[in-house]
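Given as structure tokens, the chain that follows is alone and in the form predicted on its own.
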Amino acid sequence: MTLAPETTDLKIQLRLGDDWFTVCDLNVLLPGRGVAALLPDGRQAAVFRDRGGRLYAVDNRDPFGGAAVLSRGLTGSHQGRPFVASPLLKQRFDLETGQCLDDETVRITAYEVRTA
């Protein structure tokens, strides 16, 4: 994949409270694939870029299996909503809200994302 020159210096940032935290360069995100980012408090975020260029970030920890694996999950959409499916038990999580699409009682953290 070749990126336009004006996008190669961009950084991905997540909103953590009132501040923005830089997690990686935009050019490391391949459409449809996730990366794990270590946050200052020791948690991990799973960061994704879809084929349309939209960015998403959710908690990397699968609440059903307990492992930090959502960054390795498969992405897709259901009724127009982007999701990541856990590689462990295949539960799907909405990338915009963190809501589990397979169990309405479960939700993971979803982060606001920007490029800078």
Contents of the next structure:
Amino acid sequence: MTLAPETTDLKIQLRLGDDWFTVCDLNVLLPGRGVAALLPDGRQAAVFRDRGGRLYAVDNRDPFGGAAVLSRGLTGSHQGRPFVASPLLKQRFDLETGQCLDDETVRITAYEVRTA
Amino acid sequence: MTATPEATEATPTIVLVGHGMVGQRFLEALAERGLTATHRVVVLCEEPRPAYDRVALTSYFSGKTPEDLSMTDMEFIEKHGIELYVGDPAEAVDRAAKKVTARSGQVFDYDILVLATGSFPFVPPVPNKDAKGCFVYRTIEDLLAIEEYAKTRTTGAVVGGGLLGLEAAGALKGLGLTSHIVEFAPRLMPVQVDEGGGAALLRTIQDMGLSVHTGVGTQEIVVDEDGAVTGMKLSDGSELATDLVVFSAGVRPRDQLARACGLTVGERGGITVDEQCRTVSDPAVFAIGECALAADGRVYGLVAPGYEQAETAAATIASDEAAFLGADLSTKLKLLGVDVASFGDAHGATEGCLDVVYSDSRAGLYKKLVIGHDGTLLGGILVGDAEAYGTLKAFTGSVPPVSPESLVLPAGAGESAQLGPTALPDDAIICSCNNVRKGTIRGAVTEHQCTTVPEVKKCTKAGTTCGSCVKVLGQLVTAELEASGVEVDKGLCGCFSQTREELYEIVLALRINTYQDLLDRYGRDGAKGGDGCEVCKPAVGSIIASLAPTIGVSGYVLEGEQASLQDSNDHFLANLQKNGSYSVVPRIPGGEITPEGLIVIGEIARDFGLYTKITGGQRIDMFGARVEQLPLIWTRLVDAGFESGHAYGKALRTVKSCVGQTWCRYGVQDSVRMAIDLELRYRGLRSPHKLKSAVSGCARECAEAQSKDFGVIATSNGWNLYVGGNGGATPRHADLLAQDLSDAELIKLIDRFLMFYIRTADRLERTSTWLERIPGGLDHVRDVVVDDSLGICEELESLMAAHVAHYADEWATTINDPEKLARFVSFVNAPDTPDPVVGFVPERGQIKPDLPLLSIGMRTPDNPADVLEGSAQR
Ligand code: SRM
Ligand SMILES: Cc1cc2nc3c(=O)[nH]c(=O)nc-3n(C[C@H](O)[C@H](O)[C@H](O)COP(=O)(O)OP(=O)(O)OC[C@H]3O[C@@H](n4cnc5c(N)ncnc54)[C@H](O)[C@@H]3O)c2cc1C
Ligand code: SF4
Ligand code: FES
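Switch from the form predicted on its own, shown above, to the form predicted in complex with the partner chain and output its structure.
Entire complex below, previous chain first.
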């Protein structure tokens, strides 16, 4: 994969409490797809990059089935809002807020993300 | 054969004699009017099976089973407490005592007797007419007998070139016989078409390899010393050699029972009834269907008038007002693949009428409209192209809004006008089989909230008999939905207003080879420049993959942008399971595998601790692989010569086989070899939905080819190709597309069929639903892929050739690409740490997912605080 030089050294970081936790190099993320990251306390995050280069991170567990697979879902945008669709039963989650778009009582954790 | 007997003294009894198409409709009409609740209903059925679709009889030879043809829902019979005696005809009626005696000896008292005994085929009194090898064409039993006899014969002749005669001749041809038609009249279908139409028909039918002898009568059946048919003597002095004769010289009403009990019958047969379908001799006796001589002096040999009579009789019994005054004799047929339609005053019998004729005998086209002096459309005949039948028939009796000439000219010949069914008045009859008017169909949409053709069919019964009106039905439903403000957005999803088919055409024509380009140029306004969605990304990804070599992109689905479009399973080239692990399915073409191959699979499964199962697709599935194990497993599989089985893809899955000629004592072709050839040819082909196939070595069909998207059955002359089969939730038997194909012809036809499907189907539409949805259905598909009516076959073939030439195993490509392999990790920041949620427990000596692991830490309704990670209530 070839990338513009200015992005190659950038790292993706998630905000965990007051700290920023480094996940991986920015260039590992394929626009439109996610990766899974293991957090220090054993939780998992799904990290995504969209076509415009924006980054998102939400909990990796599918709250309906329990499997840790949201990072493998397809992403898209719905009325301008980014979402990921679970590969298990296709429920969609807003990537900025973690809100489930198909069941208003369900919301998953969304993390703040930055590059550094 | 349900018996809910014990008619109490108080319950009046209706006895129905004859359980044919009309008899069954009569029972439905009784039930609809609540009469089954207030009456004891007894049905005497002569045939060994309850009512079936006689109109569709010939489809038995294209793969429909007697069960498929059945019109009798036993649940209906039971629910309404109807006593149905199958195989037990009525033998005598005592009208004075109001009793019917059945062959079994049972005697039934009746208050009302309904005769629906249909017709019998007329066999001209020629010498040896009952010889071995002489048949008629009326019942399923007749067909079974013809089929059996034809197995060991080579030539067949049909006496009679009318509607049924042509159908029978087509069936004989389909059975592999050299077929002749002998017609006494100077042209074919003398009742329905005129001279010009007969000539167009003759030409086309001769072109199909049937021999037609018109203007000659049959004088004698010639037999050998065993009394079996060897030929027939014709009135012109010639002799025609044939092994089998089917008489199809018209039908006669079955009125013997009525005659015997003194009911009035017509001079030329038929039980005389009044406008309420009551016999003129006895108010307690009704006659309906083909056995009745209606009040207008006619005996109707079509099912639609019979249905109307059944409704009339039921209404009269319920003391409602109804009358049968006569019916239209319009017919539309697809005879041996030729459209033939006649409607209204087809022969121009009305005084002062004029003809408008268009004829092109080279193309086998003949269209005639009969116009009254005031411009009223009175009737017409269409041969070769009956597209306009539905609309024209509905306009019959009124002055069409455009000139009649423009209605018969072929498209492209200047004036041709498309008369939409929306222009029809509400009382125009759309479905003549079931007498459904346009207003009723509109009402189904506006008042009964039907939004699809199947719903409207169910609601109104329109389109459920001969099917010739379904096309117009579809147009009406769409028009009505649009008119009632329901926006019929046919777009693929929120991002594209085009259908999948339209997007395919755009991609192919403009060679657009990225999703982003397509979205930015052709997306809906709000979606352009965005990220698309989970619906259109894989759909466009699939289009790009199907066309890859032609539009100049890599055929590898994980290359570049394509990787981001694939459904989750395709992205990991494996099937995701409920706990986040994957299953692995190597391709085992045709289900054939060496002992060595089995050992390798066994060893891999053992070494990785995978659960193994034989699938329903004749191959082996290994479950429980962690995402990071996939490359290791596949490296070993690829080394051993296995490749991806695409169990995860909307692509070719399996081509199942039966053992075939090589081993099986019945096999007539090498089905295993053909299955392997097909599987290897179409492997990796991305399509709107998964594709399945099977090849059986003989008609016993052990590979279940008729349940597949494309199924192949061996014959002693080659291969029969069936398409549009489906298992799953809505099973469908495949339809016969073509017969007795050579290897090369078979492959060519499948190439075209698959590419035409890929081109025109909707997203996630199996071939079965596609075939039922597209206008013209199977006939249209046959026109396109067999007769090349759109002139696209060459293109379809070359698209497939490009696919075949560029195929490469995607797992072999992946394990040789370190950058792609880097994606197969549990965690991007801890690639060697297994996902703790994926765990297994033992069961029957293998593993299964540890499901409790999945719920640990998840939100439970009563304990929202038990949150180990992420999920929280708003
Ligand atoms: C493994 C297998 C069951 C088995 O243990 O035997 C299976 C397993 C699944 N089938 Fe199947 N089907 C399997 C043979 C069949 C068959 C039998 C056949 O192919 O002869 C059918 C009926 C035939 C047909 O498709 O017409 C079948 C009809 C379905 C359907 C219904 C399709 C339909 O048109 O109604 C689905 C759902 C769908 O595709 O939308 C489905 C979907 C699935 C999925 C993909 C469901 C899912 O999303 O998880 C399962 C994937 C399992 C996996 O991860 O590997 N499976 N499935 C079989 C794999 C065959 C193979 O070797 O590839
Ligand atoms: C090959 C073929 C193709 C056709 N195609 C078309 C078409 O395209 N369009 C169209 O409109 N029509 C078509 N027809 C005609 C259509 O099938 C008939 O009009 C329709 O079946 C008539 O229904 P019916 O109930 O009156 O008679 P039938 O369906 O013949 O039923 C009468 C039943 O009564 C039974 N019976 C007779 N006597 C007794 C007795 N004493 N006791 C008990 N039972 C008895 C018979 O065994 C039979 O089962 C076709 C017919 C055939 C054979
Ligand atoms: S429902 Fe059917 S397809 Fe789905 S897993 Fe069960 S058996 Fe397989
Ligand atoms: S006209 Fe035959 S089903 Fe409608």
